[in-house]
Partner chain sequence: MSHEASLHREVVTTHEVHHDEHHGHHHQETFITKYVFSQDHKMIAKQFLITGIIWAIIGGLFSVLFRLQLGYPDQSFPILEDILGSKWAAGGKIQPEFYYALVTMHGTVLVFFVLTAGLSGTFANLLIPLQVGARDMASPLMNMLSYWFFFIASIVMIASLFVQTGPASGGWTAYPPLSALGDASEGSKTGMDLWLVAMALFVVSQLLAGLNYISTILNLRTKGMAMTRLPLTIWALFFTAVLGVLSFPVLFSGFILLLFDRHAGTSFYLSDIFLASTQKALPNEGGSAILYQHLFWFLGHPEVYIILLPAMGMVSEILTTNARKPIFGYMAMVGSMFAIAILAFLVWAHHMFVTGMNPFLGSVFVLLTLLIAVPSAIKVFNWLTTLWRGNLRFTPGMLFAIGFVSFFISGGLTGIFVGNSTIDIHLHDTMFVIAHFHIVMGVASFFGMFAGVYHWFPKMYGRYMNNTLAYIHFWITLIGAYLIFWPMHYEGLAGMPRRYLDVSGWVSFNQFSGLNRFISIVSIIVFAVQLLFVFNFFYSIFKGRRVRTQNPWGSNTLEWTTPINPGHGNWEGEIPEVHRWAYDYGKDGRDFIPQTEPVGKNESSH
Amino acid sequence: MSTQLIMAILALGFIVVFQIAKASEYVAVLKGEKKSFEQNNKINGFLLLAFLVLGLIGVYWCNELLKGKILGEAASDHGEKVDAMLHITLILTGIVFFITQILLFWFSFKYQYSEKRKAYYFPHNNTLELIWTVVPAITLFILVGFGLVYWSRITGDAPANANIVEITGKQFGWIYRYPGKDKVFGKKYYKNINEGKNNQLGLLWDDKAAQDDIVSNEALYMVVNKPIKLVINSRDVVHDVGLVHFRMKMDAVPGTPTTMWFTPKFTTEEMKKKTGREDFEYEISCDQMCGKGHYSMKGIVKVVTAAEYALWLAKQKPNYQQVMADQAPAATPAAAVDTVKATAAAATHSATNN
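Keeping to the form predicted in complex with the partner chain, what do you get for the structure of that sequence alone?
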């Protein structure tokens, strides 16, 4: 109903605007082409100036309105570098923005047509052109310089004492793997993946190193002020580990592991206080289009103190032990009912497909 109403109003608006436009065209013809041109020119010249002034006010006002909604302080050491670079760039480009936009609209207003003025024949000037080649070039080299220094630090090797956690994306969720007591990740092979048998990463149980690996879908735990290195994988399509508060991001590519490292500065609890939000969580957002569940592919990072981490770790059961426990009581694997269903459905599905 309301849609029809809106349509009707729109149509009416169209007709009114069109009639006005047609009428003004006739008026212009009556008034004479020159006169109506001059009038239009004045109005548009004035509007260009008004746009400049209101636009600048709008830029300021928009900033006032929204600056509180973008992120607060970066929650990692690398994030600080990103923010620093962002600020340098913002200042330099901000200056250029204001100068050029003001010149553009000011010139437009100032040099609008007047019968008295003669346009100035000014086809080129080498000095000027040299200036505005060299100055931007220097500015950009400054930006590149800062950028590359930060970039090389952020992408450099992780410190030796970093905790290493593996994170694997799948449609549509995240799987975390901790190396266990031996600090070594066991071997895995994707053809070994079997969700029915509680092996979502395809770990090879023959490998001793795999037997103490902890696999979880709950959250990615890290210790505050301790470097953490993520080894990033994907099980199906390209995903991306996006960590907005840490200002970090890295794609998860099937077949090609990637890495990132940083040092978290605040625990989740501290962030709750800092942001004043009880529901605060460090969220992992998938930043690469991965299918229909992309927008809801969320993971959680828990930044905790070293003591809390040790406590949490002690409670975790390696994947291998879970599998053994599953297999022991019954002959059939005690897989979750819905997974079995999914498997069955998928099987018929692929059968019809082929």
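Switching forms now, from the form predicted in complex with the partner chain to the form predicted alone, please provide the structure.
Partners and other molecules have been left off, which leaves just the chain.
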């Protein structure tokens, strides 16, 4: 019913606009085509100037209203460079925008049709074409050059002291893997993936390096002022790790690991104070359309101090131990009774000696 109503409204709107256009033609005929054209031309010229002035005021007002409020300060070292490039790009394109738009609207007003003036035919000018081709080309070359330099840093080798975390995307969530005390990720095989047996990544339990790996869906933990390298994978379709507060973004491609690294600047608690929001949380989102549940593919990033990270890590149980505990047979009633008796006897013996 709602679709039919919308179609009816659109059809009615089209009929109204068509009738207004026809009425304008009849009025023009009655007044005289030439006189009507000249009047409309003057009105349109003033409207162009009004649109120019109001538009520029609107651009300035929106900039002042939203400046620094949408994303805030970049929360990583590489993010600062990304923001700097964005600002430079906006300044350069802003200068071109203002010059071209002011000239466009002013020329449209000043050189509107007039019987007293004849249009000048200006087909070609080598100097002008050279200027508007070479100058943008040089500017873009410089911008792209800086972009490639920053990109190579983001995707290049991380510092030796960097923490390493593996992020795996799946429909529709994130899986985080942290290496154990050996600082090495264990081997995995996609055919070993079994949600029912708590093996989300298909880790190979025969590999000792995999037996101390920590797998979590809780949150992505990182240490403030310490580099972190992300090894990014996908378990099904193409996803994209989006870390908007850090200005980082990287595709998660099935079968093709990608990497990036950066250094967080502020803890989550510090960002709560900076933003004035007690409910602030860093967010990880999927920036690639990945299915009908794409909108819900969000996660939390916790930036903590080194001490808080060590405490959190110490509380985590390796995935291998969780699986082995699930597979261990339950204690028999007789065994449970024997355990209780042994505990009671030990307690009695201790009390007697004391």
